[in-house]
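We begin with a single chain expressed as structure tokens, specifically the form predicted alone.
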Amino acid sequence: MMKKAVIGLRQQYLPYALGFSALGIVGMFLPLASVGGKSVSVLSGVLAAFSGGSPFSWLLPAAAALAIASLALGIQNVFRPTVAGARIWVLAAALNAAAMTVLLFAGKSVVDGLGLLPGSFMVRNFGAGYWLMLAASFILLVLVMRAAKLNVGYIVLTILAIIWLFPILWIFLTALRKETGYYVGYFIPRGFTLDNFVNLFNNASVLPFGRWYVNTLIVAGCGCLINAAIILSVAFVLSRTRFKGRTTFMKILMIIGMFPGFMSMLAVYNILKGLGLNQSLLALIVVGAAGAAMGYHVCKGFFDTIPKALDEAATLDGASRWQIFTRITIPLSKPIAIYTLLTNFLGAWSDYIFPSMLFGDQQSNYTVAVGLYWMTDFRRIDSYYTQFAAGALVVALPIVILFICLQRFYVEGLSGSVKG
């Protein structure tokens, strides 16, 4: 007998979703983890969590409760389908999938907190029960969302966001970790502290991070302004003027730009050494400015879209090339100018290869990229790793501030500027 169709539901997905809900329940009886030949199931872990353990141990009862709730909602929706019931099922399935994902990262804290398994737990020690529940929770969520006519793309975006944010969260938690050492085997720290940030700037005799930070600000700031000025000027000349050898000049710049910059590092270093500029911040600024013109392509393409009639009208009014560039072209090109400033700042801020060769053992002139790598040397990484994580967060701060302050210029178009 055919069931009555419900508007707003794809009922053909409901039985399959119920089947995967049942698979999640089956996973509760299978081994959650196995260490040293001994295994523990989700149910035994739930009972142990009620008897005591770490705060993270309550993830197991929460995951089990959500799996049971999903099964109950599945039975209800299969036999009495409603749009509201399907959406509630989606919420329960999403929470179940989230709980199983968090359990993946907090597994060591959960299992070690229960005290049911000997030895040290690792993610590879998760058993068939956990992996079955994890897979079933995500497949269930996809099927229920399809049944409720919700866009499954949100799940893909959420998974990608978790993958992208995981390294950031790892560094953030490591920077706040109280325990020292490079590898600790668990994701969530057992203790939190701000001492890593304090020690990062206090130990100037051994770790002059404050000096490295100022060095990088000087190089990135100067490089950002000088390089952007050169690129915008070259792009304007090649876009708005015509002269003999222009096409040949652009072809030469394009061919040279195809070769990786590190191919000429040794030659550039020897030239700087002959000039007495090696192991100095000025060398980084000079080298960056010397090759800036080869990055004109994007800016030239943007300038080509600005009507030349504006230049002609300004010329009739007596404007010079410099006035046209500064008062017409640049105001109409804020998005590309901001893009050029940001990319040059980021390039100088995160550059490592050439500065590491240039400065050698001159530690006081290090930039943050070279300094952070120095901290991760095998002889120092165990002592400085938490401070390295704190330094990585501090290094990211100017980039975040710049993007927040300048991102509004990305959405500005030519239309709003031309109207004035």
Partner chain sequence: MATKKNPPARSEKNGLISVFRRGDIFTRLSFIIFGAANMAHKQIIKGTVYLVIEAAYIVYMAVGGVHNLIMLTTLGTRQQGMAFNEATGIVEMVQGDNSMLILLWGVVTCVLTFAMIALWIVQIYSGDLARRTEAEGKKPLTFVQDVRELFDSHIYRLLLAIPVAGLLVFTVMPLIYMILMAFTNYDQTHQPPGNLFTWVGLENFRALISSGADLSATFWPVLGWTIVWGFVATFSCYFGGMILAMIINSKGIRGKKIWRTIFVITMAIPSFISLLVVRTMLGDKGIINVLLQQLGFTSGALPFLTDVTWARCTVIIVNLWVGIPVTMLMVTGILMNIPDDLYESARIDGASPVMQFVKITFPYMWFITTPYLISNLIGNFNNFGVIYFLTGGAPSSLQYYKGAGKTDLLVTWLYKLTRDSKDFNLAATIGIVIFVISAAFSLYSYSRSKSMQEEESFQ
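Swap state to the form predicted in complex with its partner chain from the form predicted alone:
So it's only the chain below, everything else dropped.
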């Protein structure tokens, strides 16, 4: 049977693929679903679809047609294997698997929509035929992809990507939803609107979201600049200079870092009260900056890799340590400086614990994290859910853009922290 080998194909997989394709066809003759003793086959479903029903009911004929098409392509490929033919077979098999998967979720609409069975259909009512077709379609896809030398990883990645993006899609749809309220019995909104975004920043609204947003911008903006300055200087001193008590200092920082950070919130609160700073945004910046030094590790790790010879050469030329720091080390550390700025901005942007403790009921000073959490309280979620979704998008979007642009630096910093 096997003729000469075709380059770009693993022909040994083709017969097996054909076998599973045939198995899928066998599944079409087994019961598709059964409720209370009465069962239907795929064939009767297909026939019913032609006589009318919801758009979903075309799924069944489509799946059946794809299964037959992929069998035909399979026969063609086994007897006359070509790369192009195998690619087309992959396409058919992929569509077939996708259709079978969608059918899993749309089964209720299809079966109930066509009125094929008495009573309400549940997924567990699917019969042997359906499960056989589903399994066969996926095994077929894997085999054909192997035969065509395509990476099977695409299947896994596609499924994972859908899972990962599902909540994001949901929050997008909710933010654009016209009907307010938490509970809606459907996924795709009945009406679309931008009012949720407008209301969020509307002065007449009860929620001072615009204020929260500005608060957070101020805190995160100032905070990340100050924190980065502190972290860079501490890392520089600990990496490039030697002085008495250096290792002791590092050990003390390590020990302090092992206590849960917010354990001492109460004391910090009282100290801030003593300084007259409680309930102000300045307090957030000050407290953030005060603890910043503990995050020096990644930065120090980076500085350690800059050759010492550079410093020595500069010293011979009469440069002071300060000049080495500002003219040599910092310019050489752009990636790590950006990483530090980015992580500190993110940290301040999404900090919840301390602002929530500090501001209590004083809404005008909330940051977005506290504000959004406040909106999802079960007493308010019904009235604010769509606005919450809009707010979440408005808060997340700048960060996502920033993050994707600066991803390279983040990865560098992250891999630096691994070596830590």
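Worth saying up front: this structure is predicted, and the values here are computed from it rather than measured. What we label the rigid core is the largest C-alpha set whose atoms superpose within 1.5 Å from one form to the other. Numbering follows the first chain given and starts at 1.
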What is the turn angle of the smaller rigid part between these two forms, given in degrees? 17
Relative to the superposed core, report the C-alpha shift of Ala67 between these two forms in angstrom. 4.8
How many angstrom apart are the two C-alpha positions of Leu141 between these two forms, if you fit on the rigid core? 2.8
